[in-house]
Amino acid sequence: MIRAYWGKMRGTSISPPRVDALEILFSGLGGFLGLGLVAFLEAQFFQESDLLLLIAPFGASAVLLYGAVKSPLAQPRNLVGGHLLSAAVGVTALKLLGPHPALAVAVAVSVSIMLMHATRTLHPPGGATALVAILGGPKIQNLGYLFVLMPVGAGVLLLLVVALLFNNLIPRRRYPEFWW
């Protein structure tokens, strides 16, 4: 029985294959055009306000919407859901839990994880976003509920229509693979 725990974790199949440069250049430019006109809102119109529009999780969204464009992660259901859910989880963990950041920290991204699975929304960058509602400084905090818009709504809704617009451009990608 432990033997067969610890054979578990050789794994069952081969590395993933090689993507081609051009498939490569695709994805690092879509990362950057989508990423890159968050940033630019950002410093437009947000430098110097209480408010923001880019968040550390963005990066990772851009590596599933850019970079596996088929994976069921990277589909819009999943990345606006999974955000703006793990967004209130963080919140609402925050208001609850935070003078207990840890326990907050925990009960944020497992409840996320679970309410993420039960809606068919499950996006990983989630995770960290209801990480930054708790972590994220004094001024996220203050946000609180206005974070799942702002941040976060807003910031998910540009990339998903960059996403849109450039996936499709390329004949050999296509996005999405499912809306809902």
Second form
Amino acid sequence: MIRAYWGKMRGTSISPPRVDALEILFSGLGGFLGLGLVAFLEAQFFQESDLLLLIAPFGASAVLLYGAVKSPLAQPRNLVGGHLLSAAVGVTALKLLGPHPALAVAVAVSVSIMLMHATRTLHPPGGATALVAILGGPKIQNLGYLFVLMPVGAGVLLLLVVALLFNNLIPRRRYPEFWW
Amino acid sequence: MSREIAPDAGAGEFPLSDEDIYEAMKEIPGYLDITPGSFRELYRLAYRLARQRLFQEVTAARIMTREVIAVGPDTPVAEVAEAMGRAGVSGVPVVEADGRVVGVISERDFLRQMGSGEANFMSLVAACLRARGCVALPIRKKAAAELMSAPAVTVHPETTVREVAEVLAAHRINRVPVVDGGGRLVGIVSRGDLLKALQGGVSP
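Let me have the form predicted in complex with its partner chain next, following on from the form predicted alone.
Following is the full complex, with the preceding chain placed first.
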């Protein structure tokens, strides 16, 4: 039984193949455009404001949206649902468990995963968004539930629009596989 | 170890290697976030479901043997036995002149009448050895109608293979005549026919 247990750690399959050079290029270009747009708007309009538009989890979403276009994890339902739900969970965890950050972080991520699974909106960057709500510093903490709409909701929509426009411009790509 | 998690394809299933899947994945541009191993497992389960669906949709008409050796109710049992022996079958339908199936005679019906109890071959052998001669004599003068199992268990051409299997199991029989709406013989499905259908992957 112990042998079987350790044996499982050897792995059973092989890594998927490397995508071709063109695919690598398109993935990079998409990421550049998506994050470029959000970062540009952030720099133009939110530098001096109490609001913000760009948070780190968007980098993770970009990997999926522009690098794994067909993945169920990268579809609009998952992108939008996963981020919004996790953001709300993060803010709630901060409000209820603020004095115990370690516990708040653990609970936020764990509840986010469960909620995303239950709603079929699993989107790994959502876990990061839940964390940012707690660890993002005073500026983000002061937003309260506004965090869910701004930066999370607004940023996610921008990434989605770029994904739709950019991916479908490329003959070999199509996006999304499903909306809802 | 890995075989426990992703067992090789079973009998009749199409074996697909990780390498096959890997090469196929390369033909699709764009990143597919599934490992060849997961895909193989998915494929195996989907394939099994597809087979089950086929098994439920395929009908008796598709797998039955159409050229059936049959006997009449008045055929003497010796002739019945000869016919069965020649054709190498272990049972035949008993059919009226108009084609209606009235019963089935199988090896077991002979054994039941000849042996001294259990309807199996070794009981008969035992009875023969003890009696210093064969004990077939009591049925010698009989006709098919007196030996057959009646009424015959039958199925229709549109009965699904799955139901045919259930009928065979429920009645503990090895073959079942296929009859049309008027009860007339159109074919016969044996356990062998079922097995062939399972192995060969009959399409509906």
